[in-house]
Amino acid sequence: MKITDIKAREILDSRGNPTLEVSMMNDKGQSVVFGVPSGASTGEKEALERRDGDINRYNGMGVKNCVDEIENNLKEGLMRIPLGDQSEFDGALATFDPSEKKEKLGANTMLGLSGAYLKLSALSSGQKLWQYISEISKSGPSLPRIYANLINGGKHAPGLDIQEVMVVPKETRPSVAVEQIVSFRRELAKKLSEEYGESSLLIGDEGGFVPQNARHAKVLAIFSSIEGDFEIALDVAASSFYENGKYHFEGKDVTAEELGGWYQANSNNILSVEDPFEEHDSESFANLASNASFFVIGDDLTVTSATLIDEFATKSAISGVIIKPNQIGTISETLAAVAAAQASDVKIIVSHRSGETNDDFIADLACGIGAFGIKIGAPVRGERVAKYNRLLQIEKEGL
C-alpha cells in the first residue's frame, strides 16, 4: 500500500501559537492527520522547532516555511516509500536534515510527518494505532496510570516555583481512574477556595488551578488530606528556577543540598518527582535517586535520547524517564528511547506538551509501548479531554 497525497497547514495549538499539522492519505482514500504539539520549559538539548521569523506573523512563531517545506520540497520524495516500513520512511527524512537538533527542518515538521505516516500505516494495516505501536515497538501492550496535573505553576502558571503537582490513581481501567481524577478535581477544588479564595480556581495551560501565594508543603498536604487510593508526582523543572549555582525557591536561595532535602522531608505518599534538579547536575539527580523512597524522573535531563537515558540510567542518575516524541523528532527515534528505557528498566511516563493539539495520539503511544504512565494534563480542557477520551476507548478496544 502506498501515499496517495501529503498536505501540512498551520493550525493554533492550545496556547493560540501556529504549530503544524499534516495529513497523509493512501491508494485506499484512507486519510489520517498529525498535530504536533510545543512545550514552554523545554531542555537545552531538545531538538528545535521551525518557526518562520517574521514578526508581523504571529510575533515570528509562524510555521509556513515548515508547511511549504513539506508541500514544495519533502513530499515528492517521501510518497515514494511504502506504508509499513517507519525505519525507512524516517532514515529518509534524517537524509533531508541529518543534524542532532533537526536544525534544518525542525523537530515540528520532522515529527508532523512521521507521526502522520505512523498513523496511516497503521490504518492501512487494519490494526487499532496501539496494537500497531506494540508490534513495531515489540512491547508488550498495556493501560498506563494517569499522571493529571491538577495545580499549575512554574513556566505554566504564576504562582508556585513547582511547574507541576499531579494526582496518579493506582488503579489504571481509564473507565475508573477518570472518574477518581475528576472526584479528586472536585474536591480539591473546595479546599483550595477554602484556604486561598476563589481566584485560585483559575487555571493554567495544562488545566490546573493556580493558587496564589500558597507553599508547596501546603498544597501536598491539601492533596494528602483528600480521600482516596492514588499517589501524588511532582515535576518541579528545577531549571526553570536555577540561576548563578542556586534555586531561588519559595522566596530564598537554596542549594541543591537544601532542595534535595525538602524532597525527603515531604516525600509522603510521593510517587516520581520529575527534574529534581538543573539538567547539568546529574550528580545530585544520582544523590537523590539512591536515597528518595519515591521515582526520580529524567525529561529536561534525558529529552527522549536513547544516549542520553543510557547514559543517565547506568549512572543511577534516574529511576524513571519522560518520553515526548517533539523532543527528538521521529517515531523511530522516539522508540529507540523507548527501547533505551526498557533495556535499563527504568519506569516510561509519555508525556503531552503544555502547548498541545487536539491529537490523541500520545494515549495510543503510551498504551503500545506498556508504560508505566501517562501525563495528560487536567481534565477540563479540550485538548487534554481528547486523551482522557481515547484512554477510555482503548480500554473498550479490549486492553
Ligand code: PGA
Given for the second form:
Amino acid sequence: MKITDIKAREILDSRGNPTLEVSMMNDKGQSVVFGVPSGASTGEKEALERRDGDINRYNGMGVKNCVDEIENNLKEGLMRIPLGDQSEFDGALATFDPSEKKEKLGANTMLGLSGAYLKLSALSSGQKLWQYISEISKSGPSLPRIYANLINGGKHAPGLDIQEVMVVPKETRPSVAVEQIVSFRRELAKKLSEEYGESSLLIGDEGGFVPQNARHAKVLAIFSSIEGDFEIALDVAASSFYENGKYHFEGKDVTAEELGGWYQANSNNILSVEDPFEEHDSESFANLASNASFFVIGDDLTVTSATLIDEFATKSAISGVIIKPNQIGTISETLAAVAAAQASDVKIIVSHRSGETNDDFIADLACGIGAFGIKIGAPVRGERVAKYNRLLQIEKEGL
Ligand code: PGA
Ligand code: ZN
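Having seen the form predicted alone, I'd like the form predicted together with the ligand now, please.
Below is the entire complex, every chain and molecule, led by the chain shown above.
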C-alpha cells in the first residue's frame, strides 16, 4: 500500500509550547495523525529538537521550519516508499540527517514522520497498532505495570527536589490498576491536604500534586501509609539539582555517596529509582545497582540509545531503562534501543514526556514490545488521561 499525502502543522503541547503534528494518508483513503512530545528535564546526550529561534513567535520555540522541511523538502521522496517497511523509511530519513544528535532535521521532525509512518503501516495491515509493533519488534506483547506520577517536583513543579514520586500497582490489567490508582490518589489528596494544606493539591506538568516545604521521607511515609497492592517508584532526575560536584538536596549540599545512602535508608516498598545520580556519574549508578533492593533505571544516562544501553548494562550501572522515542528520533532507533535492553535483560519502561499531546501512541508501544512498565503521569489532564484510556481499550482489544 502507498502513501498518498503527508501534511505537517504546528500545534500546542500541554505546556502551551508549539510542537509538531504530522498526518499521513494511504491510497485506501485512511489517515493517521502523530503528535510529537517535548521534555523539560532533558538529558545532555538526547537528540535535539529543531525550533525556529524567531523570538517574535512563541519566544523562539515555533516549529514552522519543521513544517516547511516536511512539506517542501522531504515529503516527495518519502512518499515513494511503500508502507510496511519501517527500516527503509527511517533509513531514508537518516540520509537527510545522518548526524548523531539530529542537528539538521531535529528529532521532532524525524519522530513526527517516523511515528506517522508506523501508525499508517499498522492501519494498512489491518492490525491493531500494538499487534503490529509486536510483530516488527519480534516481541511478545503484554500489559505493562502503570507508573502513575502523583507528586511533581524538580523541573516540573515548584516543590520537592525529586522530580517524580510514583505509585505502581502490581496488577497489570488496566481495568483493575487504573481504579486502584484513582482511589490511591483520592486517599493521597486527603492526607496531603491535612499535612500541607489544600494548596498542595494544585498540580504540576504531569498532573501530580505539589506539596511545598515537604521532606521527601515524609512524603514516602504518607505513600506507604495508604493501603493497597502497589510499590513506589522515584524519578530523581538528579542532574537537575547537581552543581559543582554536589547535589543540592533538601537545602544541603551532599555527595553522591551521601545521596546513595539516603536512597538505601528510604528503600521501603521502593520498586525502582530512575536517574539517582547526574548523567555522567555511571560509577555511582553501578555502586547503587550492586547494593540496592530496587531497580536502578537510566533515563538521562541512556537517552534511548542502543549503544549507551548496551554500554551501561554491560557495566552493571543499570537494571532498567526508560524508552522515550523523541530522545533518539526514529521508531527504528527506538526499537533498536528496546532490542538492546531485551538482549541485556534490563527492565524496559516506556515513558511520556512532561510536555505532551493527546497522542496515545506510547500505550501501544509499551504493550507491543512487552515492556515491564509505562510512565504516563497522574490520571488527570487530558494529555495523560489519553494514555490511561488507550490502555483500557487495548485490554478490551484482547491483550
Ligand atoms: P521530561 O521528564 O519529559 O521533562 O524529560 C520526564 C523524565 O525525566 O522522565
Ligand atoms: Zn526521568
